[in-house]
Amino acid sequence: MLKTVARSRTVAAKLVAAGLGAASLALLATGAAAGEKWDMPMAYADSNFHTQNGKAFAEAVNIATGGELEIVVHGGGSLFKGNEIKRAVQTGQAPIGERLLSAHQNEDLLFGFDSVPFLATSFEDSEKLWKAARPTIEKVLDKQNLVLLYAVPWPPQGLYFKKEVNALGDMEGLKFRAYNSATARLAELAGMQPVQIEAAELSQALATGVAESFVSSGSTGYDRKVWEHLTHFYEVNAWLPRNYVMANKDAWESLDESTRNIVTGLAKLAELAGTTKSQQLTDWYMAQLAANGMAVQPAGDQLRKDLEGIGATMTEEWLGGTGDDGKAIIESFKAM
């Protein structure tokens, strides 16, 4: 299955390159027309693969629309902070933006479908879960004046600490950086103290002791050079959360049909390209953490057992809070 997906993404990438080449030649022949400009806030650093993927998507849109729609990416929370982006797009302060889907669990638990612990722990299962959840998520976003364009998973989530951890008892009282409701709940169930911290503020939080542990992918650890403050990374593959790119519905509907079709097509390719990049980088990030002195290893038997117990509790809570919609997503996923 994964080989088939990888082959399809390779073909897609070649088609994109060919299409953009043709579009570029057309622009050189006709000259770029001045068009509409969309500022696109993103929460993560310019070096992060999500931001790089967003920039490639924006450039493709600029070229393929002949300058009729120019998307300008603002990374690192420079235009709006991570927790401000969705609201900014909803209200039209920004016509397009990217945010972590599960960051909205406090609005609607359905947004946390990809942060149910140990439900989808591989890229293949993540794709299946997204296919099962996407129609429901699109409906929820539509009611919030938003149009879903694409979504890309992070590498599998693991646990970062500044000491060896073999069981839940070793976590007691630690200050744990949370980035959504699920991670805050994980901290509570593990006996830790959750502290809500955006990715852009993580380095400072670790340096000042505001946080001393967290759950995230190898990407976050590498981007923030957490080996300067932490010592251990445990591979638990808890979940693969997704970042998504959304557009303000009013701004979207103001575009002509041809432009919307171009953006929709390129969004599909951006999702494929971003997912492929995430998969390719997973082992590389682990190697970089190890190369910079961190102990990178699978969770021990007792720690995994303890975490799976927490996962079972959180799954029951999520299903209880999402009702029939949540149940339908899980049943559709498991039927694939």
Contents of the next structure:
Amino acid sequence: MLKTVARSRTVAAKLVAAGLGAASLALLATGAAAGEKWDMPMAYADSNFHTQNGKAFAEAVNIATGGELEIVVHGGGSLFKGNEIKRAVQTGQAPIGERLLSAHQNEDLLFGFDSVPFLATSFEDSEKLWKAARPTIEKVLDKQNLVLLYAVPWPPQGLYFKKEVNALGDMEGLKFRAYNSATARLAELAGMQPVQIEAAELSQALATGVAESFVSSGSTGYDRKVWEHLTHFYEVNAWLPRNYVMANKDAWESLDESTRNIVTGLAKLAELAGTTKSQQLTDWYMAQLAANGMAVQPAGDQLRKDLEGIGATMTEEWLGGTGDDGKAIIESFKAM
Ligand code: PCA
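With the form predicted on its own done, generate the form predicted in complex with ligand PCA in the same format.
Next comes the full complex, this chain leading.
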């Protein structure tokens, strides 16, 4: 004890000699390191598993770096709305943030690799597809001043309605909430009217009739209590889109190497933990929708066939628009 105090005094004396002020001494007294604070905007509900996983990641970083890097999560779009997060991180308004990767498909079609209908419809295939696409996506992000840290898939995507739907004809004219350009295209091809809405505003859109149907996972249906407005969920397993966490490249490079190594390692763990959670929760979400009165069932044969037709068109369009890079991703995925 005495020795510790004595050593602290020596360190304190050195700090004073080095011209460091009272703030450093106060930190020394409490034992806390003078760290960097990173605000981390996330778009989805605080209770959502992606947000919870982000918080666990942030906490692990705080602990493992001994407070050298403190990440503070702001969930539910409270700091920046979903569609503002990427720009905020790119420009350094936020040093780190999370966003739906395929939401950037309108900037570069490659970002939509995980929303090509019926390409990867299980967690296992989603992992393979991510492995195939990751290096390309990392390169695209790098050119945009962003560093990819980790990505976690949502549970498989199905369709929400407020009536029974057995074929494409039953969808004609419906107002359909889209979350990226692929889901808007799906709506168009199905003869529906797409309207782009963030998950955070979904309940309100359904309540006011701005939207009356959408495609998503059981997770978002559960978070937004959609049983208050809608009645049917059809399991389609059309694709598993990913959220990803990105850092601003300049902020990233300003960290020392050992901090970067810690964050990279914990990001790997966060990807694994988040993916496992997503998979574990998939059936639970279905049970919650059913328990709250929704009819939850697999899409019927005709509906499935119709959707597969739309999927084939969308696959062609995606491949046509992404050229060699898109083709290489799909070929590498199929070879796994
Ligand atoms: N939930 C998000 C994207 C995919 C999902 O399952 C949403 O609906 O916005």
